[in-house]
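Just one chain is shown here, as structure tokens, and it is the form predicted alone.
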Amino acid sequence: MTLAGLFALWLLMSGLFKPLLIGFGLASVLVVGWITSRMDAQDGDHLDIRLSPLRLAGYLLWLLAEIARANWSVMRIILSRRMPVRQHLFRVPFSQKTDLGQVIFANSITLTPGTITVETERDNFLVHALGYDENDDEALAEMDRRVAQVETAGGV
């Protein structure tokens, strides 16, 4: 099923469908199947995905028009004469159970302009913000409870 998937996606990548470039495809996603299953069969790290594609889209969704309005407030911070930037390095409790879930919420405060993930601990992430304001806390617990809800939805 994965190396199907893995084969559909470098067609519709790829956007050639002559008999040589498709043989390549096929080869080059055989050799990716084979190589990650001798990896499996040495290490046995598994990741455990329990997502709902539906709550994951409508996540995605919410996450691009969140990223949408930090861009314009990190644009407004750049283009203002005074410059007024306030920053603040403050811990954000995370309740995501999973690695997976962990990591999506870290690279989803990353994404948004303006802030980072700095360093994760072992039940809070360390954030930088360039503008900080006292409803970062609130919006970044906001998108902690929509990870969850991704996460301990259901399964894939």
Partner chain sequence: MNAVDVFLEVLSWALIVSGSVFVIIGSLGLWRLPDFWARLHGASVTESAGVILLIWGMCIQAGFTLITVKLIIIGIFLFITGPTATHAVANAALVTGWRPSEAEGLTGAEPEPLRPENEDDALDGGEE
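Predicted model only: the values in this text are computed from it and were never measured. Numbering follows the first chain given and starts at 1. Between two forms, the rigid core is the largest collection of C-alphas that superpose within 1.5 Å. First, how it differs from the form predicted in complex with its partner chain.
Once the rigid core is overlaid between these two forms, Leu11 counts among the residues whose Cα shifts by 2 Å or more. After superposition on the rigid core, the Cα atom of Ala141 is displaced by less than 2 Å between these two forms.
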The other form holds:
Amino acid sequence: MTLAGLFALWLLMSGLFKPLLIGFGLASVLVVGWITSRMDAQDGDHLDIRLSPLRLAGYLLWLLAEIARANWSVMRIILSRRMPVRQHLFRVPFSQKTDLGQVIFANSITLTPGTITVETERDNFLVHALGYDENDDEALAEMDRRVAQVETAGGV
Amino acid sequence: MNAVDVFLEVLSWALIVSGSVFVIIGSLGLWRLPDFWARLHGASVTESAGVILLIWGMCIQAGFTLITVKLIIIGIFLFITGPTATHAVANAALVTGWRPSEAEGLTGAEPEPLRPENEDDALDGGEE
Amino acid sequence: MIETAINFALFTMLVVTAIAAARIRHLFAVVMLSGAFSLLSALLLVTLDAVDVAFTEAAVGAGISTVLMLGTLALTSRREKIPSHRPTIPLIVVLVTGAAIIYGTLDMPNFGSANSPAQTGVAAEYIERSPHEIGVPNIVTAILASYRGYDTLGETGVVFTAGVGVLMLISGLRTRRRREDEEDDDEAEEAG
Amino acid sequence: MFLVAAVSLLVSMVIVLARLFAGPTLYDRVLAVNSFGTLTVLFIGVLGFLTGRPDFLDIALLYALINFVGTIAILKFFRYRAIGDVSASRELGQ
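Moving on from the form predicted alone, kindly provide the form predicted in complex with its partner chain as a structure.
Every component of the complex follows; first up is the chain already shown.
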């Protein structure tokens, strides 16, 4: 499964279909697979993906809109003469169960300009905001709900 | 040139030009904003809006080819690693005991002290 | 025209970065600057169409050497010592060498000239033969890995040996350090 | 169009380089280098389109990878070294 994905990636990246090159591709895919399996045997660190692809796509669209809005406000701060910065470091609780869900939430916070996840704790993120206002908590809670939906709906 | 082509051309123009504008704004932010914690946000404008818009614009220009595939792979990669790198910078600054200055009337949350497992990480990391 | 302007802009940034790296005393900052320096030089190589060299520059210059320099900094101090002697003699040496190099380039054929020795020698032969003899799309790779295979093998061997040597040096230093630390701890405990 | 993008990327690179020179803190510099790397990736992409040969995107991809690894390496170094020596952080934990 992983090997087939890697091989598809090779074909897409090279775009050449000569037997020699495909042979090289197969060989390197096999070597990588062998090394990875050895590494897996060593640390046993596994990532199980429990996401529903459809909801993830929907979430990404929503995130894009959110990023556009956030960019607009940060742009106004940067371009204005006085730069009305209102910095604040605050806690945001998260409700995702898996590591991957938490990573998605933390990265979404950082990806929207104006807020950055600074530290992860047991059930909170420390978030730094450039232009903090009281609605931010609510907006982040909304994002948290949406990420949690993406996560729990899957279970494949 | 039919209507679809014209539309795509105009769309990619708009995407690339606005992406360029956001890239410049982001770096301006990196230059103008008062301190490090604020500058983080300036850099993240480049990393989110600039990257997304420029990559989309280039994808539309490239059409339906392997180049688009490569662009999308680059885009996805930047989309994932950009915020991770920003987080790592901020986290390193916080862990070394540096706190952002707070706006008037707000008190910042104090991070919890390092957990034991983090301490193990610290020991391993130092051994490298 | 456009490419010339871009090359010019990149070269200017490169020179400014180099001067800044030479002037800053804080060594971390110098490492950062050298990272930016190799990114810039790799960009220049891309604009010069030397894609293979740009690949190497990216991997070695921006990636590995930054990490290596940080590793070195971890073992040594973070600030450059103020040099005790005056920089006049080194400056003269550098200026003379630079002038000699520039004088040497005066005889070189123009950039991209069709009748330079590099073009009139074996290059045409390679370009003509490698596609059907080797079958690898990148001619430089074909030459390095096939026509000059033994040569490349030797070079790789040298680089590998150097890497192993450095690793042995560094690991030896670390165990020695740890032993010293433990001795210090023991002494401290005895004293306390 | 790509000329606009190339020029604005060059301008941003100059600004980011200025921040890289000015500092004042180390983290500012790391941030600037990281940003510079992202700009480099975009610039290589735009340059490919500008010269009509967008095959160079492989290098852009490689740069994106290297830039990330480099930044993480630098920060790992800061995080676990700037606290103090390894023995010092051991004392902190106790």
